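Below you'll find only one chain, the form predicted alone, shown as structure tokens.
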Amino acid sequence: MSVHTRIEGLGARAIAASHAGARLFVIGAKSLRGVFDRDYPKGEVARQMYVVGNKSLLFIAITMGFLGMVMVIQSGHQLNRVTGDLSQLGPQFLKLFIQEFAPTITALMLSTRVGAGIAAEVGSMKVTEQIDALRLSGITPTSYLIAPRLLACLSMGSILTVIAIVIAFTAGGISAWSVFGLNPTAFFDSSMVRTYDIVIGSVKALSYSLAIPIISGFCGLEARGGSEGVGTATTSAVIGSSFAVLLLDFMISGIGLMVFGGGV
């Protein structure tokens, strides 16, 4: 292959990105706008949030139960080693995972499970015509389908990620109890949280909630033939959405260290 044909290919690429890109902003401002204009079905909002949250309740609150007993097992014995002082343990622990852990990873448990959803369910939809079928009875499919999920997401969101702070913060006290023997009243503690870290927290909640339907629903519209092209949108879905909220918890953690020097 010459070095001609690789520079087009290339430039094929970033030519496609670019459009993929501008055609996802559209969907976005699309599915943002029809949160006011309320075409969808009365009700849909309440199904959506039983989707996006009673169902994926169990989901995260096993996970994240045995992550705040893994890295406070972890953490404890690494300062075990170092200092033996364990009386921080508690308070550093809540001031992560108020801030970076428990949203940012109950957003990618929400970009497999919820996002895959999405992306299948409006996927299945366009391959069958139904899109067209919205489109042709004056239906903006944004407003019917995305709009409602985008909703619950940002209402559950938030939610799911409060339950996993207390989730992981009780199962770390008791694994710090029980291992170590350290005093629940010392661990469980909240003094070293600040106004930013409850800042930067919700806001990484609430840009996840609003990435993942707008990245989905755009990957199920975008879906093509048949059954393989929703198990293509189903999976660029879920890399996408994961990819996005990666991405937007290191724009977001850069501008809050930028901004307030790391707390407030």
Contents of the next structure:
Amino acid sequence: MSVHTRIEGLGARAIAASHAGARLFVIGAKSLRGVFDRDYPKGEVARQMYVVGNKSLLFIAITMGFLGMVMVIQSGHQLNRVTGDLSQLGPQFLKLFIQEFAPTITALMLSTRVGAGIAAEVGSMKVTEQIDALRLSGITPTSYLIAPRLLACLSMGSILTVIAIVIAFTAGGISAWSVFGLNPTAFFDSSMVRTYDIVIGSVKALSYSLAIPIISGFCGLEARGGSEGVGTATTSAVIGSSFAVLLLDFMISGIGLMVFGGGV
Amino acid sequence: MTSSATPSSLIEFRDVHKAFGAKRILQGLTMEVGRQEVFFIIGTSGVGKSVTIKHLIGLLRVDQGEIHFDGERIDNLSEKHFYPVRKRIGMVFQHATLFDSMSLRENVALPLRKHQGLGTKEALAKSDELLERVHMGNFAHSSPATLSDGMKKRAAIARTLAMEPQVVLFDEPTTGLDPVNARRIDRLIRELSDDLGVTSIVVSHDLPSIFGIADRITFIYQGKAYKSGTRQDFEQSGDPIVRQFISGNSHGPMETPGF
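Given the form predicted alone above, produce the structure of the same protein in the form predicted together with its partner chain.
Once more the chain from above appears, this time first in line as the rest of the complex follows.
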């Protein structure tokens, strides 16, 4: 393959990627507008909240419980080796979880469970022409399909993040007490948590909850062909949503540090 | 290549080209559809029959050429300006495309509420009437998932009729149906034209349908309207490519990709 052909191929990919980016932006904007148009079936937001929230709860609870235990045990061993002082274990753990781990890991899990589900459902509707039928019935697919999922993710994403913090902190506290004999009153100490941590954690949770349904819905709407197209859309949704979560995490953390100096 | 224009054409395709990447589907398609006729678009699989009709409702956009509907050029309309056209041109998709989360009457009521602005009660009452028209009144409260393909197709026709369209596009309406249900669908299509004055454009390669109810036919081959005419024109045609399609012979002059 000649250099010229390779450059042409790269250029074509770059153009295709920029077009896809533009379409993603349009779908995102239309979905947000759809939230205010309220052009979706009655009870659909509640149904989606159940799918996003209730059906993800056990999955997230178990994962965050184990993560909380593992992190406390690992950190406790390190602290024991270096300083032998475990008094800051609980407060630092809570600060880190509120600002970073709870919103990000909850969102990554929602990307795999909810994002894949949205892409598969919308993608199936796309390849069986149901999306076209919606358009012919005078309905904007983004308003009808993505907007209620967006609202559900926004509300349940935040609630699940709070639940994740509670479960991980509780599991961590129990581990610290049983493994290191740490007094629970020393562990369950929120004195290190600043308003900055809560604001950054909330901004992250809300941003991720916006990104997941929009990217997954976009992947579904871009599905082509038959079942293979739906499979590709589902995979793209998980990869795209997970990547967006990590990118947003980096950006929000970076902006927080630059603007507020880490809230210290 | 031959063509026979109708004196009062409702729809005109003028030198329409459409490609998907390197794959050229339509390569200068020109054809006319008359008012209130049952017009069939026929041809082998992948020749661009469904692609052709999707241009009429803005689901696909032409690369080159023009499409006129009732004297107005529509191929260059924006998505927003296509809205009024979609009220006048309905489509029955190949897969029926009913929404499983709703009952049949709710499916039919959906365009009534959105396009015609009817209230829920009014829309549901009218959807019951429409389901009666397609002989599906007894199944108004059923979920689409519980019905046969033929029943779903009839309900999809009722949903399309809800918009009181001037034109209905049918994408392979009899595909996957048994002969009895297929002929029922044919009868419905014919009734729409005879009783309601609807223009029907039917994409099909179901020969009993084509020679049973078509007023006029266009045969698409190599991206162009290879032959247009009445049923009799096609039955009596001596063109070897048309004859091969009608006889379904695998050997002949017709070029088929992959063979």
